[in-house]
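Take a look at this one chain, the form predicted alone, written out in structure tokens.
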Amino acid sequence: MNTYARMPVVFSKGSGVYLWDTDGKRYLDMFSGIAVTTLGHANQSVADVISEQAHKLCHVSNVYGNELGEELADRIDTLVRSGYDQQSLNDPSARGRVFLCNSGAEANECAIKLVRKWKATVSEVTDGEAAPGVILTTEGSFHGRTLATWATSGKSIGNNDYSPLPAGFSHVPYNDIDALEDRMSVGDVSAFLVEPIQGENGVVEPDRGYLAAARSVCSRYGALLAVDEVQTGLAKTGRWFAFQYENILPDMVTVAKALGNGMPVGACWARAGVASAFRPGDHGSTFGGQPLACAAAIATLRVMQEIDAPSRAVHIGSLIDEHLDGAPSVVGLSGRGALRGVILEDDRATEVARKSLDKGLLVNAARPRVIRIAPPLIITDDELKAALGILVSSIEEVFK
């Protein structure tokens, strides 16, 4: 179907940083299809795991047992506590739950879903009644294009193409505690659900101590903090999941993109008093939480682990902020890590993305003036910086 507006090029392999198209030409990725090969193209050592995968059990449905969502989930669990509290990685008690699906979207609409059950049986609990209670997002925001995660996306406002589309959702503005505060005193919030960076609005970031200070409204007015981190998730801004750099726990967090470097593969976290509101035939997936794709996952994992992928990002974000920042027309950059927005002084982003493509490089323009990129973190400094030199040379050709 007419969906996609995509660029004149159709690949056919790729090898690390590089992707060949159908007539032989060979281009560097720093796109990551969208921020999910964070290992690169055809990583030996996550192929190979699919390949014995796929030899061995690909699927079987949750109606049985499957031991690689379980281990999967536990990765998962300590990735969210790590670096919060150290001793609670040690207490079984401290442990969350995880939901195995498909997609980030998917993902997001668990996390809607159980903060409705959560509210219903908070409710019957204390005044007899199962109020539902508005999920608030940010304006700008983007959380899905199913008909829900699509209500949730600030981006939908004035967007009337599918209407009517689900209630029980609201919108305030992004980086302002204030208007949270003043959403939150109606009384009638079930939760908050925000991205600790706006990919899709531009790689827009808010000031620190945002996520802390709405993690302290949250609570206070017994809201549940919902993180999405589908895009910013799994060290590509320097830390395993950005709301790390805040020193909070959500109750929920959401994740995709890069957890299976390719495989389609997500998962919902919440801590276990939260999650404890689902019961069996509450939510579900047919694919979610299989074999293939969960071997897929546990293996990007450990090669993450093994790379020490957060500093990656760290080091790859400090050689962008040293070849981009002040570079002709750039006149800002924006993100963090390896997550970055390059802010243009015109409205010519996509010329920008044109013009790279043409010599051979990938990038995104996420908004008229942003180039959005996300470098897998195996580059090497070498290959960073000429990539980076296509792109610099690519915006003076455009602003010349």
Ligand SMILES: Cc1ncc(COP(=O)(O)O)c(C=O)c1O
The other form holds:
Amino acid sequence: MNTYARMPVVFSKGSGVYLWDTDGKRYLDMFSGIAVTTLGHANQSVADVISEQAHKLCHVSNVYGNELGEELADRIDTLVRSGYDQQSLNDPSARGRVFLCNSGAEANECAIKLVRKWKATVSEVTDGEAAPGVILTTEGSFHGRTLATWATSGKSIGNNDYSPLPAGFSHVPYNDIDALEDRMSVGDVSAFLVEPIQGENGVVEPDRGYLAAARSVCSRYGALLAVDEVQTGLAKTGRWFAFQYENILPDMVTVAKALGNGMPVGACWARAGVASAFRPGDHGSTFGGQPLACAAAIATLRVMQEIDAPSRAVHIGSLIDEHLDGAPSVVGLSGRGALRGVILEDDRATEVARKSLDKGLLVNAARPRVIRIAPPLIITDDELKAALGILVSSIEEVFK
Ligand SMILES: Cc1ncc(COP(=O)(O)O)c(C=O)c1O
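Instead of the form predicted alone shown above, give the structure for the form predicted in complex with this ligand, please.
Starting with the chain above, the whole complex follows.
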């Protein structure tokens, strides 16, 4: 269907940081399929595991047990809780629970349903009466394109194309803790769903301390804190999850994109006490957690750990700063590690992305003035310098 404004190029193969189009032209990929292919294209270890698993078992459904689903859930739980309270990592009672799905929108859809079920459970609502409870999100946010995740997205504000949207969502300005506190004080909020960095809004970063303050506001008002790490998650900001910069533990964390390095897999993690609101039949997915996708995700996480992906992201971030800070027509850099916004002097990001494409570099215009770059974490220093050189020369040519 006519749902994408496509760039005029068709890719037929990839390897590491490179893609080749159907005419055989080579491109350096700093777009990573919208922050997905963090280990590069056709990663040998991940590809081998996918191939082996495809020959063994792709799918059985969630009607039966699934060793790979359990292993993946375990790994996600360990990563979510790592760095917060190291001791609790060995305490089985501190473990969270994970719902496996196929995309970021589904991970957030699960979080939304779980918030409502949890609210109904804690309110001990009976006889089908709806529990009061607004899910609060932020202006400019993006959480997906299902009807509920679209309703939560700040980007849906003022767009009536899909009316009526599901009710029970409200928005506060991003990076404004007073606005959050004011809205919470009304007393009807059951959860705050927030991105640690607004990726689709142009890699917009809140002040340091925002998430920690949001954590304490949520706790004070008895609301859940759900962090959408679909774009920021899994090492690219320099931590396994971007919320870990603030030494907090959310009640829920959603992840997808980089999880399978290109295989469609997502997850919603929740504290056990919240997750226990779901009963068998409350939520599900035919494909969610299938062995093939889980094998790819386990391999992806294993390789990320082997290469110490968060440290790679920090190093990449410092090279990006070194090369782009003060570059002509670049007025700022946003984001952290290897998930960055390059803020231009005016609204010519689309032209820069197009010029870069011509020169064999993939980047995208996340906003009219912002180029988003999300290089794979396996990129070498030389490849990164080459990519940044092309970007700088594209900017210069567009602004000359
Ligand atoms: C923060 C965030 N949440 C959710 C989504 C939706 O993920 P998906 O496209 O996999 O449904 C995205 C996609 O860009 C995202 O950036």
